[in-house]
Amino acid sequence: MKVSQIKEKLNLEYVVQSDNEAVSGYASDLLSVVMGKVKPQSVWLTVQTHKNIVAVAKMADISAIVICDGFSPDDDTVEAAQKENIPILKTDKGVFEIAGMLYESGIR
């Protein structure tokens, strides 16, 4: 499903937008859990803002970042994203119920 998709489903607003493929999601504020768990092309769910996701995400091959609960990246994370090509999506939504919503739309 491509992350547009995901984003009109689960209503999210983009912070840098691109339309990769995502086939999985993942779950976790921990930095090295997600690099040692998470498959390629997931949607990875967390409430982490700070620059390293980008990194975490580029060498992970994650397909998009989604952060919850209402927070909102830092500027140089944006900058990061951009250049990478990761897209940032944020909602309002908590982490759980934003994972019940992409298993329900087909992301396993």
Given for the second form:
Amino acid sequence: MKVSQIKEKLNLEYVVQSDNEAVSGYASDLLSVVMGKVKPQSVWLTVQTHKNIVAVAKMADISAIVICDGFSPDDDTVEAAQKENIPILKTDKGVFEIAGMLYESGIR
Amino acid sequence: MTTIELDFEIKHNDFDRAGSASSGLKNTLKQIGYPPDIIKRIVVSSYEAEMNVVVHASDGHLRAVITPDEVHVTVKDNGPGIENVEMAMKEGYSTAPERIRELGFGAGMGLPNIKKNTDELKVESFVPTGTTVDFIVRRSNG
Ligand SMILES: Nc1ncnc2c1ncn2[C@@H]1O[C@H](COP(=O)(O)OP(=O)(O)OP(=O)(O)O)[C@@H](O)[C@H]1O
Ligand SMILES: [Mg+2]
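Return the structure block for the form predicted in complex with the partner chain; the form predicted alone was the one displayed.
What follows is the whole complex; the chain from before opens it.
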């Protein structure tokens, strides 16, 4: 599924707009756990907002970062994601709820 | 393709630049057409080693030697070294301070991730002179 389709389905807000194919998902705020466990082309759910999440997404071939629970990425995070062409989306909903909705929509 | 050698500086505690060495390495590997799954194993490992220098050590260097068959990465810092390398290699072992844990580091999974993703790994450390993390990822399954 396209990140843009996920955005529409789950009513997420684009902070950094870019499109990618996403086939799986992962949720954690511990960066090394994410890098060790996440499958390529995943949507990553987190509440981390600092610039290093862009590097993690880049190294681990993550398709999109979804920042949950109403948090917003730092300005330099947005800048880095634009440069690397990594979509960042945000939502007021919690990680649990977004993960459930993603799972329902076929992202496993 | 001939051999490509890269050398990046790593600055301790500079979270703004953190990851730039691994990012540069990834860009090069992508450009020369290394397979994505191999690239991921290399740069996840180099990022973990790079971040350990940023978080736990001092200034350092990341050097990479890229050949058609393998990538050899050496990450070296100037101290303070690791007391007990065997302990540090264990999943969940971390001495990361609280302010760094708040950023999501400190799960104690960095070195285990490197182990898992590489074909050869050597961690050499001396207190207080420094640590060298040296690994190879081969292009064919090895
Ligand atoms: N270059 C280094 N210099 C000094 N100590 C290090 C270095 N690399 C690792 N260590 C020590 O080894 C421990 C384990 O490292 P590891 O990368 O596995 O976990 P971490 O960095 O604490 O957390 P994570 O990588 O999951 O964010 C560190 O907490 C630190 O005590
Ligand atoms: Mg680490």
